[in-house]
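First, one chain by itself: the form predicted alone, in structure tokens.
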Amino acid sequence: MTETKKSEWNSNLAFMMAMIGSAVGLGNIWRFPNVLYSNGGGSFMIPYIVSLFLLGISFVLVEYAVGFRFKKSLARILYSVNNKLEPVAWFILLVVFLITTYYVCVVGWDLIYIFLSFTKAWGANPDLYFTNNVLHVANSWDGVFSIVPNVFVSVFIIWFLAWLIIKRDLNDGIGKVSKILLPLLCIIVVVIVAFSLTLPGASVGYTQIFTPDWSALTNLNVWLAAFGQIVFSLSLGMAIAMTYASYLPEGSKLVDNAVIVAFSNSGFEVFNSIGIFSILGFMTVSSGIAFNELVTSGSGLAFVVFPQVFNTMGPAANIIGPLFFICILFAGITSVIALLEGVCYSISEKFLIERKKTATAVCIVGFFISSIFATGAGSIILGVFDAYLAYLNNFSLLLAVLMECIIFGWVYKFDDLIETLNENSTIKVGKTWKVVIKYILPICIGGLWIQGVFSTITTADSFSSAIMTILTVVLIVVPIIFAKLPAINKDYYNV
């Protein structure tokens, strides 16, 4: 059997909306403010901007050039470069898929909070409510055998929505949804930020962004944090940009698009931070709680701190609260469908399974894995997954970026990528970009990866270590199996 005609974006706008939507996710909303505050405040913007150019834009250009030039899935691209590299592709895709399974769960929590926010049902103690009433955290590991109904249903809904989108044609599914959700997301953020600036004490918060700690610039960890944030925020190494770029029509301005996407993503998270910090500044003034005690990241900020804020905000919280959680939902959904697209594309292309069937199979398997996080022990297991696979990108994602830099910087003909990027772009790249990809990035990413792996291993308890060992075996064995399975697509092995 031979492959069918490849999908293609019907407009550059669809591609841009999908790319920006994939980048703008939970990390922009609740991770960046904490990273910014914890690493020197305003002075952090210097390493952040350096990282944006040195790592963010530079590496996105690699993925754009590779995807556009080959117009194939990640698995087939790496096979084409060298047939021994196909397992690397399936390793990256498996990491992306596993990350998606718990990412969906967090988005599911947010779905619950959209409904809770209308009545502030979390009560006077949002922390206790989140633990006992939403997650139903068990006191022992026996909790893995007890399903938490509300989380289970919300996780199912998110997976169902993702399936409804990715099973459709590229433009009718991802393209159309991105063009609807992303503008709505931006409008909601503008409304929240504009309102937050009117709150008493807002200046206590937003001035944190513009108050630099210049001594932080001499701290290596601050620079590593900036690199980690760019990797996490732009979803580098996840094959999203490569997959989306492979759908671009001829004549596309790749470098121009990459710059716009990178700056849009960074602009969003900086602008969003102004709103987040302003609201936390209001909380500091109204409650007397120190600002540094309020600034946190992840679920603690979204599901504990902000409900506390809404409790003190008055009637306005009945509008701002739901908008805040809807904002997280939209950002989460656009990221989920982007994460799944690369996985589905590689499976579909190798085994010639039509898009709808591939999406169905992937979402069913994903839902069953996510169900583990919908148990009484789910939040603990999720924490282990997060620490191992994504927290500060300390293992798999950085390793993926490092491997792609080496493969396309040293194994593949790098000058061909330069030619592809410059063919239609207004902005050109040259030798400087080549030096960054071949030398500077591998050294920087390698150092960050070693630090992350060391931190993960040395801070893990015995149970976490056991889970990490199992995941490591899975991440080695499964990619090899997928690579060894014979392709149904007869054109798959044509290089």
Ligand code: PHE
Given for the second form:
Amino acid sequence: MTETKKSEWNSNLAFMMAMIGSAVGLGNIWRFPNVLYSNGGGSFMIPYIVSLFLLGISFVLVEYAVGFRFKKSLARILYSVNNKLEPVAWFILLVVFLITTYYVCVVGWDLIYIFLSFTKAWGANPDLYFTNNVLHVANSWDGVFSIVPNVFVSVFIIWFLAWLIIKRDLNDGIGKVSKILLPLLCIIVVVIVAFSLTLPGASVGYTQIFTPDWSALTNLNVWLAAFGQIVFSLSLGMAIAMTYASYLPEGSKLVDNAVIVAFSNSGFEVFNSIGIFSILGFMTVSSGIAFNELVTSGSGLAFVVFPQVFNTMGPAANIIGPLFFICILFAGITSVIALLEGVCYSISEKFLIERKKTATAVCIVGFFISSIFATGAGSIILGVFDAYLAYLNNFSLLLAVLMECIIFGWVYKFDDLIETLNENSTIKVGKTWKVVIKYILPICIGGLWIQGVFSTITTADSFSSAIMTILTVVLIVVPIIFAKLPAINKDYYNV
Ligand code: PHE
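Now that the form predicted alone has been shown, please provide the structure of the form predicted together with the ligand.
Full complex below, order starting with the chain above.
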């Protein structure tokens, strides 16, 4: 046997659930409300919807078409397009893997908060509790040598859960888990939003979403923010859609699928933000804290502001609190497994290692890297990783999208992709899509990327610069090594 056994989705539903699960993540829950608020509120929906159609759906289609046409892993696909491009694939996969190592840690913090939320154990000062009692943030960098036991254990649990899912056969693992977790996640969000609308002051919050600041539309940064949110939220460029689409059976309606996935993801974040804003509106009215001080993003929103809100909410918080953190857990887990699948697929296809062994090796290495974030200096290092790789300005993530656009738009025979997409789909793509991928998308991503590089360089202190330098070296050296290692799979080099 020279090939590993090919996986295939046993139903379109499993594929769709896995795709939506991969896209719906922490970004939808705690990134979107802040981006929406800081970029004009209601009027932000215009650049957001334009970005969704023009850039988001367009790029998802590239990943779908490529994955479906080649039916191979990213590394082998890029090797097939041009054998010099294999390191680019390993670069993208390494970025994805490193993102996963800290994403798991944040999901681990959330796991801790699920337990804390039953008794509101964070007390009267959730801010201090988060830094001192949960993260045990050290005052100096030698905190890196002291493990924080609770974070370490929860990070281990999340890696273990991810391993349990991805080591299984595609349909038994990712397919089944997505089909269970995603509907549950939707039910929880509906409950939270419905409840939030009954809170006194809710309207103070949700009207912010519908109150437009039209002047924001002439601000280029607002458009870039919309685009950045779409890239992050739809998990573009991370080889996820490509991997999942490569497991689709013949005859699948690719364009129809992509449109449903993209709409579901955006629908989720817009709907969810009605709940978040209503809850923050309630907090403004009941505590007098200004609304703009409450609309933070990331861990500050989930682990500091929300616990403060739950403190003010009375007995209902004993139900809504755990539900909120469970919601983050479910959204996080379905994204983690998606991030890992593409990485495992490339390794297992090149080195002919069976699924279970690859999953085990990847999860063990991942867990060791995540352990760095479970130390006293962990949360600070995590922040630097995040700024460099994904969250703040999509630094490495954007580079991945840019490279894929150039490779598939310019190096590969683009018209073949149009043919693949249109073969069975009800909705067809044509010349406009080609123009978007070849010209518009690279220009927009280039603009965002330059903005990101600039802000990263200007804001980095010496410690962050040191970590970023190490990351840069790793991101250059490791992909070259992986590309140079000879494939065990004899078919790997058959293009
Ligand atoms: N789109 C998912 C989210 O919003 C997954 C993701 C993870 C995207 C990590 C980027 C980085 O959380």
